[in-house]
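Next up is one chain by itself, shown in structure tokens, the form predicted on its own.
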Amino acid sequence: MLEQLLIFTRGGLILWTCKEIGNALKGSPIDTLIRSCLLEERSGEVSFNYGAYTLKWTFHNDLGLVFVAVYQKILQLLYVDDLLSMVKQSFSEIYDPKRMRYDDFDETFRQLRVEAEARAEEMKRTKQVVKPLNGVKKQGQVSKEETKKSNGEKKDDEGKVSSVSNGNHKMEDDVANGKENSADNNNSVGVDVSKLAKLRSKGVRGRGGLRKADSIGSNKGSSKVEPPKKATKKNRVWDDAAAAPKQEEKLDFTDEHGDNGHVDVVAAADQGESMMDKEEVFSSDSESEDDDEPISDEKPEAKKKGWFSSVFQSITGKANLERTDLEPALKALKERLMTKNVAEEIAEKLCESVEASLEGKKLASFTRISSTVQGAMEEALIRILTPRRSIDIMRDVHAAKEQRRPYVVVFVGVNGVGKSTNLAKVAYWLQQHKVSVMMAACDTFRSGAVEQLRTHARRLQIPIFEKGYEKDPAVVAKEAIQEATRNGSDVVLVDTAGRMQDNEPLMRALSKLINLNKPDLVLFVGEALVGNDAVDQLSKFNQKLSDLSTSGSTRLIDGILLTKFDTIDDKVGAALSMVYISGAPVMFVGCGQSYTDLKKLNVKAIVKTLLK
């Protein structure tokens, strides 16, 4: 049963709803559809599920109208697509931009609904009638499977008899000719050995791949020259016995200490100003590269048109864009996005969304289809990459400071992406803004993780809270936050162990850390080098955090820190893939090895690079 059908403009003005089926919907499925699907460039999908409901929709792009049908998920309503297309056609004939009420459309919708339901029932009947006819056997007709089965049984029986008889004959022949065969074999081996010995002496390998040393005719008394053995590293011996002074000197890899016991520290001010506070200069001048590209959006039939007809069409514009007109340009655009390291699944969904937004729209005068498609894609990419909420961390830090509590940031991600290094970059940037920072070494799993973070803390002159290894990271983080509250630290940066998205024990430990400490910001640290795996990483991280959450409010990833951005040239698609799949904004971009190499994401530059 259909629960609701709405018609509204792209601006959000509801023009008509069906009063007969105006059932009260649980929750807000329409708002969620607009917020999570239509505004997120996912309008190319077939349907959208919300709770117990399934929503389907269609657009009239030329008039800017949206038609949405809502029905129960458990019901398989075959007539919804057909009904939406008929409603779209009928309503577009009476639509007037100045008109606000369409009460007279109720009777038209009632007729269209009856017609759509009748078509669906007719389709069901035809399918039920066709299935028995295909399975009925005529009298005296034998099915192919039965004939194959009978033939197979005959062949098997024949094969068994022939194998037994052939086996007996073969045994008799072997017994009768055994001596002759053995004599012939000995003679043939003697001839082959002499030839093989000569060939192997020249370094030629036989058909069996035997080396000269393994050959039958090789000289046993020949001297073998053994290659000199390489000097191997001596294994270090670890035992409970006390080490000698010389051994202690060899094992001491720590930095030299001064007389006063303090470590020689490089002043943080020597690093200079962080790139986060520098405005990146971006040239917005349009390049002429796109104009020089060959027109690949014309169909093969377009070549048969004359010069006057093609010029006339470019002046007047095409009546309405069809799917066949958009397919060549969208295919080329999808391939271009994939060459920029955008995940294939994301590129396909984006192209489907752009196609849905342009189908049926009138092409403007003096405008090519390829430029229209590229303009729509550019708007979609800017809309996706632009944060929908404030990402001003400094404002949030000061707000937490007024509440007399530290601002907590947790860094999560897979192995080897640079969480600890970029945590130090964020700490350095916060120091530049006169914010007191404390590091929490909650990576109690990887060997050397605590020492690595301790080195960064010593270089930046930042206090670090550590409890060593094999401790519960959730408890370590809680004690670190308590220590920061006592000492008056403004920000606590929590370093966690790298973990693959399929590692159940480590993902459970991460979920416990987040649920227990309730951080202000959960940053996912990901590589800019990753391609299709970005979708798998982020979706599974969010899924695990949701499934393993013990509290009522599920906490997911809040932002993304993209690392190794200076190594990818124009392959910037990972940023788009990560934002699209998670909905979280890119808050930091790591672009080097020093503490200053941290900057904001330039959305216009990314979009221009993706479409270049």
Second form
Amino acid sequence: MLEQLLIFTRGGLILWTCKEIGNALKGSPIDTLIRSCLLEERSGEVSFNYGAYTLKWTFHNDLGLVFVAVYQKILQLLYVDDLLSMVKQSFSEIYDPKRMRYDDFDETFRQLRVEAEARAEEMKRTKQVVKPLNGVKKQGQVSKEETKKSNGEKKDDEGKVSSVSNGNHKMEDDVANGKENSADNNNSVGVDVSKLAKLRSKGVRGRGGLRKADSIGSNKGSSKVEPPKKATKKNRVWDDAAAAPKQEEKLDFTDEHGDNGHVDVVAAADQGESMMDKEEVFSSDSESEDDDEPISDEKPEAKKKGWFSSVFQSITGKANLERTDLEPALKALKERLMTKNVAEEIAEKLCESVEASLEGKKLASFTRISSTVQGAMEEALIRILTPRRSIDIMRDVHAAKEQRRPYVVVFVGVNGVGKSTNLAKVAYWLQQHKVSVMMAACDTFRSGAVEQLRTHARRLQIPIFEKGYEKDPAVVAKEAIQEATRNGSDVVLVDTAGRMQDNEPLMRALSKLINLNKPDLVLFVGEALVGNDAVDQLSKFNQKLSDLSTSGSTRLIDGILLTKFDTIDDKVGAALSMVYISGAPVMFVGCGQSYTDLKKLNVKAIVKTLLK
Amino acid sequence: MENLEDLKIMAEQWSYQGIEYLQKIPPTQLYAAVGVLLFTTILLLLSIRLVRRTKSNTVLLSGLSGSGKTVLFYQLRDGSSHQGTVTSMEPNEGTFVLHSKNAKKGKIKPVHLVDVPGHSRLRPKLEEFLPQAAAIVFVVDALEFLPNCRAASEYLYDILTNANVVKKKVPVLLCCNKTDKLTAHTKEFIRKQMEKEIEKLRASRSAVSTADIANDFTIGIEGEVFSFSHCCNKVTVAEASGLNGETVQVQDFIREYIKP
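Target state, the form predicted in complex with the partner chain; input state, the form predicted on its own:
Starting with the chain above, the whole complex follows.
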């Protein structure tokens, strides 16, 4: 049963609610929908889940109205989409900007609902007749797909036909129309069988790695065993398969006596102001209003007629934007975004969201469709890249100082993105603002990681807490924080080892570190060169952190540090992909390899570069 | 070379002709023409200056998301908040005469009221409207004040240090909303807390070098604890209750600064 149906303006005033179903909603689903979906440019999605409810919505972009239907998640009502579109149609006829009450709509709504329910019943009946015929032909998996797809999707018929012809492996193509739930389930169903063997073998090693939690760091969980190349090199034992005592030799190569005096005590590195504090000087080149290339994909014959009518329409400005009008412009925009290194999935979702917000809107006079679309996309991009919460680290540090505890920052990321280098840059910046910093070397796996940090610490003249290699990073971090509390450091910067996002034991170790130490800021370090993998990295990191979190408080990624920004000229799309998929703001941008090369993200400049 | 000389000769001829023509006109006409010219230019200049001096009658309603701006907007416009509100995605604008229970006599100038969404993702919208603001009402939730204190003070700090606000000395009203509830804080408490938080912000943000890219100006006096009286623009505090329609103090503030 429908729980509630609301009509409100984009400015926030509720115009009409269904009074028949007067159930009060638990929590605030509408506000959450607006904040985490519509304002996050995910309006192209099909539905939104909140607690026990599912919400579906539709826009009337011309009048600036939003129609939202709320119903119980467990019920799969088929008529909601239908009902919403009919309600939209009939309400827009009686809508008047001056009127605030629409009590006469109650009657109309009741009729519409009865109609919609009746139609849904009929459709269900006809579908049940067709079902047994198809069920014989399909394999077992596809029947699962059907039940998942019957969440009110109207493309069921299409999906059935194509899936019969394609078979298991091609299911990803069928569900490429934004049906996320079914897509994820299908993928997992499809690949389960093939990857089962691999998972089984991984599982053993993973569990084994956990049993021995202290000495052998869990970093080595599933890495490959190196065959002995020379006689002098011995096999590394990765798990407790054969943990004979003789093999527990010292693999810790840290030099006990410190460096042999080769290192000259460098004077404190003072390379001037960090770029965080410098004003951004970017040349404001003349923005060309016109598109660079006209949409040359279209056929030339249709182009002539289309051009004349579009020019006429752009002058009179009366046309209502239809999906077909928007498609070519959006397609061109998506291509342009993808050439700027935005992940394909993200570009697709963004275009859907912009389409949802423009459909049905009246074109202003003297504007072309392409410029309207560009304007809407620009607004959407600025909205996504504007941080959702304050990114004032200095303020947070001061707040933590008042509470007499150190402010803990943990740097996480995959291999080779620049965590240690950027950690040193952040330390330099903080030091310039008279904040006492301490480094914690919790990368106990990579050879030379501790020495690297030690060198940075010596150059910056800040204390470093290290325990060498082969130690449990979570314990090292805990002790580092205690040490910082003791000697009154304001900030503790924790360096961790790089790890791939689908490496289960390493991700478990990371979440153990975070759960144990409860840092103030979890900073994901990502390089700007990454392409479509950014989406995978961030979503898997967040998922693992939330799955493996204990004690109720789930810590996800709080901020992003974008590195190697100087190596990309104008292909700045990775920033957009990362921010969109995780919702975390970009707090720093690393743009070089010396201490001063750290700056803030300039939202307007990035949006301009993306849309150039 | 010849062309230049030719041009010179032609120019001289034209000037002689012009002077002859002028001398032909009787002097009264000449004086009258000059007088009319001067008069029109003076009129033009005056009108331009007048247009610039007439203050815009735009009042901005800003504040964090959920503080009650949209409710206040509709109260000021219609006297009721209708059937409730949700988080705004777009600004609400309107030019109208403030709705008040006791109808005031005389000409009341309509006010252009803008309700700017408070959600942090829509923060750039505020910067669009700040240049035309003649007065700003900063709405604070007096009920859920302490959890949001830091965010509210950062927002207020950003407004008070904005270039437009400082240069034009735009008056700001710190409006404590939802005072009809029992556990709402008093306006004095809220004022003191905001001053304290802004003092902390001042310390952390002015620790940056001279190229302060975050804020255009700093506020307050060096060496002294911040207080709203240190601002060059006037900052006052008031109470209101959007749901109950108690908007008298806000209306007085608006009427004071939007002169008819």
